[in-house]
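Here we start with a single chain on its own, the form predicted on its own, put down as structure tokens.
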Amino acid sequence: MCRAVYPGSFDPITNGHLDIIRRGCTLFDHITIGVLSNEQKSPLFTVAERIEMIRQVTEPLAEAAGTRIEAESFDGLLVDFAKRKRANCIVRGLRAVSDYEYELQMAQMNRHMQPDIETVFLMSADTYSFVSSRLIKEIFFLGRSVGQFVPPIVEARLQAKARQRQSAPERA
């Protein structure tokens, strides 16, 4: 069985990671969805609200390939959650060349740590190869429809965000 882990923050997921889940549920059997908790980031969403919203949207995915996925939080270095979750590779999209560099040192360290799981690269369809989380929000933030890059789940939870923090109270 060919298992895979796809790290990232995810906050929140977009098409373009979608697009790499779709893609990697032709080549791995099993693909878990790992979202690092980070808290030092600051992320918008929680880890159990965007492991919600990952497990949303890629249930239709996962049934249409006949690929198993799952999404679990993890702390702590990336080859150790994949040793943990049986992982043989863990996949990384690319969305440009400048990507390519930290992604290709990052991949070589974890080879030297742990040197039976393999990195793959995925590049990112043309498509989403200028989307980010980060841009998401803060396009979302300054007004604007992010609608072409986010799956409607999650365009109504950064719409949900939004309210809250409209009647938030303000801090003086």
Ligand code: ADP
Second form
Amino acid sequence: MCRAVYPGSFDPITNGHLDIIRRGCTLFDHITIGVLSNEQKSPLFTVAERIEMIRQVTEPLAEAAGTRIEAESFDGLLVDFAKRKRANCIVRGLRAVSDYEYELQMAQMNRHMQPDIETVFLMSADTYSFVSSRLIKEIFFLGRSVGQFVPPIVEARLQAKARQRQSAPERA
Ligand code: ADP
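If the structure you just shared is the form predicted on its own, then what does the corresponding form predicted together with this ligand look like?
Complete assembly follows, chain above in first position.
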């Protein structure tokens, strides 16, 4: 049984993340999407909102692939979370060379702490290689459509956030 943890901020989930999850479904029986509760980084979406979106958009994928996909929040060390989830792999996505240096360092440190968990790197389709949650939020709040890069549910949630900001700028 191959069990993987795919960690990240997912603030919000994009088509790039989904592409990695889809590819992961061909390799793993069970994928836990670990949503980092990074409140100090002032995320746009709460952990509960991010998990809800992930669950909605991964449900059809899991059904089609026959892989169990779950989403859960975590804080603290990733290897401890992976161990709790009885995962033998950590999945990370690689977009460009710029991701590589940081990812290599993290993977080696994680291997040092937990030698029995392998980090597996997957590359998204090149159509998503320039997509990041940060860029999506920037473009969206500067007035452009991001419909090509996120699932419709996520775009609708971004629109709701924008409306919330307009009506109560200090809280949204
Ligand atoms: P971001 O880096 O976009 O803020 P996360 O922290 O949520 O996103 O990223 C979680 C994981 O998904 C990381 O391994 C990241 O490299 C990967 N990832 C994010 N977007 C893409 C993409 N478009 N293609 C491939 N991997 C991606």
